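As a starting point, one isolated chain is supplied in structure tokens, in the form predicted on its own.
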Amino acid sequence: MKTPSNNYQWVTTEDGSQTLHSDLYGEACHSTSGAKTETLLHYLEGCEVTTRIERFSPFEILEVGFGLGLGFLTTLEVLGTERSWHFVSMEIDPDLVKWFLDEYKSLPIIADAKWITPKLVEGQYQNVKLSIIVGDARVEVAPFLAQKNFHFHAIFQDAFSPKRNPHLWTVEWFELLRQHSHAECILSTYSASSSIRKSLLESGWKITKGHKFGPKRSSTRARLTGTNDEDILTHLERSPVTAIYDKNVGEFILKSKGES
């Protein structure tokens, strides 16, 4: 496959699936322990998509970080097109979106996808709809969500790490997601950073531990109902790090070794 632009290099991960390394962010888009395995574990399974989709129509999914489209492609593979679901994602780099639309144009939903505006791509096939918001998420996402009146049932929080892209891990960001989430929404992310867990708590989410994957000992799940994991709360009370706010992203540095 051709590379979307000179800003990326292909990386073959341990399960044989590929991801991209971003020179701009200095990170790969997925875990090198297995891009597809991580997607299945943290997002499809982490958000309990297959066991909950029958309860909602359409089942609305928000992905934070489209990348090379693996989140959507894996969801399409698992759910198919007979059940009703809407996948909304966001991507700051239009080159990645253009690459994706060209690379997967043989798929019916991609073949029919169109640039509705310079900031929005939409496609639909049978009962599945795809929307890709293109541009700075902190600028483009809020007005899009407001006019569409979404109530997301699952959120794949898959942005580059807080250390590299803290703007998509702030209290204000998680508050925005909460405002457009269904009461039974599950947010899942690969990160177990104390700072992002504090950000989730301060924005009204309840947090629990997610699965271990690769070198990471844990991940994070968040809901709007239920209770917090007491072990996590105890750890956070002892942790000197703070939640991330828009006002301190410029100074934000993760102090705990190995956190991401």
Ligand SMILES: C[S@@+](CC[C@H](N)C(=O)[O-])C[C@H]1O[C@@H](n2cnc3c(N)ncnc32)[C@H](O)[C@@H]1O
Contents of the next structure:
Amino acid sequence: MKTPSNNYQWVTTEDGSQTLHSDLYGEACHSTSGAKTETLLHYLEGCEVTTRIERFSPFEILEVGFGLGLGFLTTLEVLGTERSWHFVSMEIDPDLVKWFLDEYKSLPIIADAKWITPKLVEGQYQNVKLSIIVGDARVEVAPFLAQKNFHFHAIFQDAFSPKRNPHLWTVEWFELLRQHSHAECILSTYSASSSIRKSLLESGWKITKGHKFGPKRSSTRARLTGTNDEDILTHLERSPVTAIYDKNVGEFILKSKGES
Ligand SMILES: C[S@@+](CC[C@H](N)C(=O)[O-])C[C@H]1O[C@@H](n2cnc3c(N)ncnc32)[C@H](O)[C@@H]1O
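Got the form predicted on its own; any chance of the form predicted together with this ligand too?
First the chain shown before, then all remaining chains and molecules of the complex.
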């Protein structure tokens, strides 16, 4: 398969599925322990999509980081097109979006997809809608969401790691996501970092542990109702790291470099 641009290389992961390594961020888009398995575990299962879709129509999913589209393709494979769902994602690199639209043009929803503006691609097939916001999420997502009336039921928080992509793990970012979430939203992410857990807590999310996958000790789920996991709170109270705010992203990057 051709790569989206010279900035990416294909990596075959341990379950046989492929991911892309980004030279721009110095990181792969998925765990090398299994891109597809990780997507199923952290996002489809993590957000309890197959059970909760029966209660909300359309079921609204927000993905942070479109990448090579594996989150969308896996959701399509699991949910099909009979039930009603809307998948909204965002991607800073237009080369990835152009590559995806070309690579998957045999899928009806992609064959139908159009550039509505230079910053938005949309496609629809049967009861499924796909919207990809193209550009820097910190600039493009708030105005896009302000014009719509989304109440996301699931959030796949799948940016690159907090060290490489800190702007999408800040208190301000999670506050924006909370404002556009349904009261029963589940946000799921592969990260178990204390900083991002503090960012989630300070922006009003309740956090619990998610599945362990590959070498990571756990992952994180967040809800707007319920209680926090006591073990996590005890651990965070002892941890010297702080939540990430837009104003301290620079400091966070410097400290992270010191740690690695
Ligand atoms: C870990 S990958 C996402 C993988 C994807 N969910 C999949 O299943 O293929 C993270 C993606 O976030 C994108 N990204 C990073 N910073 C961004 C930003 N500020 N705005 C929008 N997208 C961003 C990267 O270009 C990358 O494609």
